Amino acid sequence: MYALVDCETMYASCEAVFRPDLRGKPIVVLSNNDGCIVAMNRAAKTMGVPKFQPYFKVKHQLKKMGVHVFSSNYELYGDLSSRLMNTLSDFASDMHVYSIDEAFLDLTGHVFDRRKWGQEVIQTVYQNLGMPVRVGIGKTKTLSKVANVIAKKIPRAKGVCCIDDDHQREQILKHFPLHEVWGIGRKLTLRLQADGITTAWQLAQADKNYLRKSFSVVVERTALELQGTQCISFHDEPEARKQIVVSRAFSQPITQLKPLQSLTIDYLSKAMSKLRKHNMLVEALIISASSSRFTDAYASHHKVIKLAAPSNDTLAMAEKVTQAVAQLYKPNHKYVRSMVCLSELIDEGFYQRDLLLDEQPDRSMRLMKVMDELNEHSAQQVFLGSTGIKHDWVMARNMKSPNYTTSWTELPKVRC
């Protein structure tokens, strides 16, 4: 048996952890540069707040409705996610972190009242973190996903649903929307419906050879999982990364070369840090800068940098990127976004050096390691001077909450 524990409206829930005055009140969280609504809590959904709407279009409407609006605070969300996973790890012998707000727990071999166990998980997480979670339990990962949706939608479930009986499984799947089955989605749902499969139960009962030939082996496995046959391993083997991309929109247009170079080098630093974290080397880079798509003067310029030898050296790459940005830059253009894409990645552990190439020296490798160690707990402790000390084009987050758990200067204050 597997359990899927999912945090309810993660971003919005994080905003209320250190603001008990907001619990039960409508909260929405905005995307980068305070662009669109990307998350909201249950109270905001009940009020009919439209998701993915540009903030400027609904700003006055949200104010009239008394909705509390926050910019994305990724530092806070990431830290609380880590604390959530640490809490959940105490409830099972094995755990697979699926996303920032979801984790699968392996209950195989454990004999206990699973519904009571699920309630204990909910109470412990809320006591430790002040965040609501729901628990879905099933014989396979797909069934635990189904159970998690039921735990979310059915109030009498009180946040826990356990599918451990064949009759119960049949009744749930007969009424479960096909597009909500893990791995199906809306486009595949239309194809299945055209062949007469309209419910999760019909998918589970369908001929497996037919599903494989007409759709894919993934759909066949999903059907078997809905029947209670495990086809998806508990720990998915991660696919090798093919690219690492860092792209941001500026808070205001840039027309000068130096600021454009400075921000692009900053994005390069973030991308190279991710590269080293995954123990990889890069052989090619793609740099681009573009103006707004919503103007008649839209233009996008890019430059490809091919390296003589694989590298993870931010310093060496910064020099090449500085030159590339200067080459693609066009005067009088209003740039609103730039991108750094690390391409042709290879695993550092499987790379054999070529004596005839100008390889990255060991001294550079050690320097990058020290740099990452210094920045491990607080980013930008050590950074390239070419990124600039301060600039006015960083991502706009005008309604960001404090970094309560990661900054000494922003610790929550308690008054008695």
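Take the two forms, find the largest set of C-alpha atoms that superpose within 1.5 Å, and that set is the rigid core. Residue numbers count along the first chain shown, from 1. It should be emphasised that the depicted structure is a prediction, and the values quoted were computed from it without experimental measurement. What changes on going to the form predicted in complex with its partner chain:
- Once you line up the core between these two forms, the Cα of residue 104 stays within less than 2 Å of where it was.
- In this overlay on the rigid core, residue 140 has a C-alpha that sits less than 2 Å away from its partner position between these two forms.
- Annotation: Cα of residue 273 displaced by at least 2 Å between these two forms, core superposition.
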Contents of the next structure:
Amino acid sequence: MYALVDCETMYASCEAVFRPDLRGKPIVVLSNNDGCIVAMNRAAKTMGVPKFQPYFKVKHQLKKMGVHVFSSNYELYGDLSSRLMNTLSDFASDMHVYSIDEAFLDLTGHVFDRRKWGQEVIQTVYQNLGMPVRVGIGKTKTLSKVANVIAKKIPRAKGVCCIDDDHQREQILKHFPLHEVWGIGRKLTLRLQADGITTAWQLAQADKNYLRKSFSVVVERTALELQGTQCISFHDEPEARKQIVVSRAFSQPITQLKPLQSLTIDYLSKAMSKLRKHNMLVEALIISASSSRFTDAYASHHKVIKLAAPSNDTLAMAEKVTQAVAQLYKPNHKYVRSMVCLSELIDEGFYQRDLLLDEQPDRSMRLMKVMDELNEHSAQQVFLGSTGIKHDWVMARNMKSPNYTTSWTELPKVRC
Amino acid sequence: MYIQYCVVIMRLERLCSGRQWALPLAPSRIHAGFPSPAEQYQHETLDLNELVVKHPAATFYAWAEGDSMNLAGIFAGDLLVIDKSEEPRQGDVVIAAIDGELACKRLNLKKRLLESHSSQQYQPIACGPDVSIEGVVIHSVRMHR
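Go ahead and give the structure of the form predicted in complex with its partner chain, now that the form predicted alone is out.
After this comes the whole thing, all chains and molecules, with the earlier chain placed first.
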């Protein structure tokens, strides 16, 4: 049996942990540069605050509604997330952290009252961290995901749903929307519906050969998982990472080439360090810069870079990206966002060296390692000169809460 | 010698960054000739966290303001170490949310009151439904300089 524990509105919940005055009040959190609403708590949801709306469009409406608005505070969310995972790890023999706010726990071999166990998880996390979590329990990872959604939707579940008998599984899956099944997105839902499969139960019952042939192995696996047959092993993610994207809006429009290059190189550095963290090499990059979608002059320019040999070298990539940006750049355009997408990734371990190719020397691999280590351990970051020394245009986080847990000067103040 | 110098610098940096409080138990000297028989014991360091933090995931810090707990030895500017996983007991110094504000008081479970402990006069606060106990103050740190 597996459990999926997640914090329903993680970012918004984090904002209220050190602000008791905000509990139960509507809270929204904005994306980088205060671009749009990315998270909101239940109170905001019930008030009808629209998600994924550009902030400037709803700013006045939010103010009138009395909604508390925050810029994203990743230091705070990151710290509380690691505390959450730490707390959860005490509850099971094995854990797989799936994202910043959710983790799978392995309950294999435990003989106990699973619903009671779920309630204990909820109470402990709430007491230790002040964050509300939900628990879904099922025979497979896909079923525990289903159970987690049910735990959220049905108030009388009190935050815990355990799918442990076949009759109950049938009842739940018959009413479970297809697009909410883990691994089945909106697009697949439409294709499945066209073939007459409209509920999760029908998907579970469908002929597996047919699913594999008409759709994919992933859909077949999902159907088997819904039936209680374990196909996704505990530490596996259903699909391996195929690309790394770093894309951010600028705090103000950019018309000059130089700052556009600097920023794009900065995004590249972030993407490359992520790449190295996953022990991967990149074979192709897509660079793009675009103007605002909310103006008539919307335009997006991009450039694809194909590499002769796979690499994880930020320095070498920076040279290529600087050129690419110069090529895609058009004067008199107001760029508001750029993107670096590392596509065609390969596992470093599986890569066969080719002596005929112009390969990345060992020396640069070592240099990258040193750079990553320095950046991990010290506050003064090592970065490329081409990203510019003054990063003042990088991010607007005007409504950011203090780093309550990661900075001595920003700790909460307590009245004695 | 250079390496030892680096180790000292790294320790100092960690110390200053506040992430890790590791102090070498014995300050290592640079030897020439025979290795000291004490060498093998020098890896041990005292980590203040060990003493102060019992549940790292549930421990938070806050700065104290005001004088309502001065007889309990808590003064303005002190660092409070708060363990949220501890069950509050009679007489504990706790952090409570009162009217949406975080406050530090002594918990009188028997009378269901939050009391001050001060040379000044303060009214005790009843533990009503609008008051929640947020955590137990298990240590406070005085900055003498």
